Every structure is written in structure tokens, then in C-alpha cells.
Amino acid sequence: MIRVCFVCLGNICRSPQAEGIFRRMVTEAGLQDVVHVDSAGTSAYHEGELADPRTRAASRRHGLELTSRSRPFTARDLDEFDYVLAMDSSVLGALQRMARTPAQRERLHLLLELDPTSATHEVPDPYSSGPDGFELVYQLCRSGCEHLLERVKRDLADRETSKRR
């Protein structure tokens, strides 16, 4: 099992968007039994809430329904997840400060640093923007998730090869 967690500040805009996109990709690839997908926030401001209505609207325009509820990222999550993907460098910094071991730090990445075609490594927070900002976040997350899926598939193949040895 590979476990993936997307993280933003409040877990109501960017990270639930990425979670929903990646969950659909994982299901379409037939990997839902071997890849677990989640999201969280570095703050607990919105704990228990659904994604922002504007995030859900952007997702629905692409045939995706977001149903996860906000939760705070915890120090325990650093041991539970193979990939912890921050949406921006501020979130990544908060996660790095939580990490206690080199192994935990190795699991931390910016989502868009996995996308060699991206002009940026930051997924901007759309909270104070209009519909175009939420659409941009959808597109950036989709692109990052496509590259993440390829990496996860390679990891699964490597694990399978290691088992056969």
C-alpha cells in the first residue's frame, strides 16, 4: 500500500482539490486497492468542514464531486504517509518543522516539484480570488497529480520486483 496525503493551510481549497483529482486518477488506473489518498491542513481552522463551495464548483465543472472533510495534519501523519505533498513553500516549511527524522523529511515534497513541465512549484491559495483562481488551482493540481501517479506506479512496480527477489 502506498499512502499519499496532500496538504495546504486550511484543507478546504487546494489539498481537497488535489485529493479528489488524485483519487479519481487512482481509481481510473485500477489502483484503489493499493493506493490510499487523503488530505489535511496545517491549521485546524476548518476542521470537519467540506471543501470551500468555490473549490467544489470548480471540481463539478470537471465531473468531480469532493466529499472529504477538513482535518489538521498531525505529527503522526509523518509516519503514516509515503508521500506528503505540500501546495506551497510556506506549507512545506511548516511540515519540515514538524518532521523529527530524516525519513520523515524525505516524504515531504511540493506537489508541483514533481511536474517538470510546471513553470512554478507553488499552487497559489485561491481563497481570496475569483472563479479563475479556483480553475487555475484545479489545472495545476491535475498536472501535478498526473506526474505523481506515474511516480507512484513506478514505486509499486519497484516494490513488486523487490518482493519477487
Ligand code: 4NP
Given for the second form:
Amino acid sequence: MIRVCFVCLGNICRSPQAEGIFRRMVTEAGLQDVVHVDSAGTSAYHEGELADPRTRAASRRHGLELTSRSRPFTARDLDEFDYVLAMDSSVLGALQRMARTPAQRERLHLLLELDPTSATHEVPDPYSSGPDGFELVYQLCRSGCEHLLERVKRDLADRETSKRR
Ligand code: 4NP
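Moving from the form predicted on its own, what structure would you give for the form predicted in complex with ligand 4NP?
Every chain and every other molecule in the complex is listed next, the one we just looked at coming first.
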């Protein structure tokens, strides 16, 4: 099992979008039994809430229904997940301050760092933006998730190879 958690500030705009997009890709690849997908926020401001209506409108335009509820990221999550993917460098900084061991720090990445073609490493906070900001989040998350899926597939193949040795 490979466990992936997307993290933003509120867990109502960017990380639930990435979670929904990635879960759909994982299911389409037939990997839903071996890849676990989740999301969380570095704050508890919106704990228990569905994703922002503007986020859900953006995903719905792409045929995706988001149902996750906001939860705060905890120190325990640093041991539970193989990939902890921050949406921007401020979120990454908060996670790095939470991490206590080199193994925990190694699991932290910026989502868009996995995309060598991306012009930016930041998925911008759309909370105070118009609909374009939410569409941009969708597009950036989709592109990051495509590269993440390739990475996860390589990890699964490597695990199979080492099991056979
Ligand atoms: P997110 O967006 O981190 O992508 O979920 C935000 C949601 C809420 C707030 C800030 C960013 N807020 O300040 O309430």
C-alpha cells in the first residue's frame, strides 16, 4: 500500500481538489486497492466542512464530485503517509517545522516539484480569488497528480521487484 496525503491551509480549496483528482486517476489506473488517498489542512479553521462551494463548482465542471470533509493534519500523519504533498511553500514550511525525524522530512514534497515541466512550484491560495483562481488550482493539481501517479507506479514496480529478489 502507498499512502498519499495532500495538504493546504484550510483543506477546503486546494488539497480536496488534488485528493479528488488523484483518487479518480488511481481508480482509472485500477490501483484503488494499493494506493490510499487523503487530504488535510495545517489549520483547523474549517474542520468538518465540505470543500468550498467554488472548489466543488470547479471540479464539477470537470465531472468530479468532491465529498471529503476538512480535517487538520496531525503529527501522526507524518508517520502514516509515504507522500505528504504541500500545495505551497508556506504549507511546506509548517510541515517541516512539525517533522521530528529525517524519515518524516523525506516524505514532504511540494506537489508541483514532482512536475519537471511546471513553470511554478506553488498552487496559489484561491480563497480570495474569482472563478479563474479555482480553475487554475484544478489545472495545476491535475498536472501535478499526473506526475505523482507516474512516481507512485514506479514505487509499486520497485516494491514488486525487491519482493521477488
Ligand atoms: P485552502 O484555501 O488552503 O486551499 O483550503 C484556504 C481556505 C480557507 C482559508 C485560507 C485558504 N481561510 O483563511 O479561511
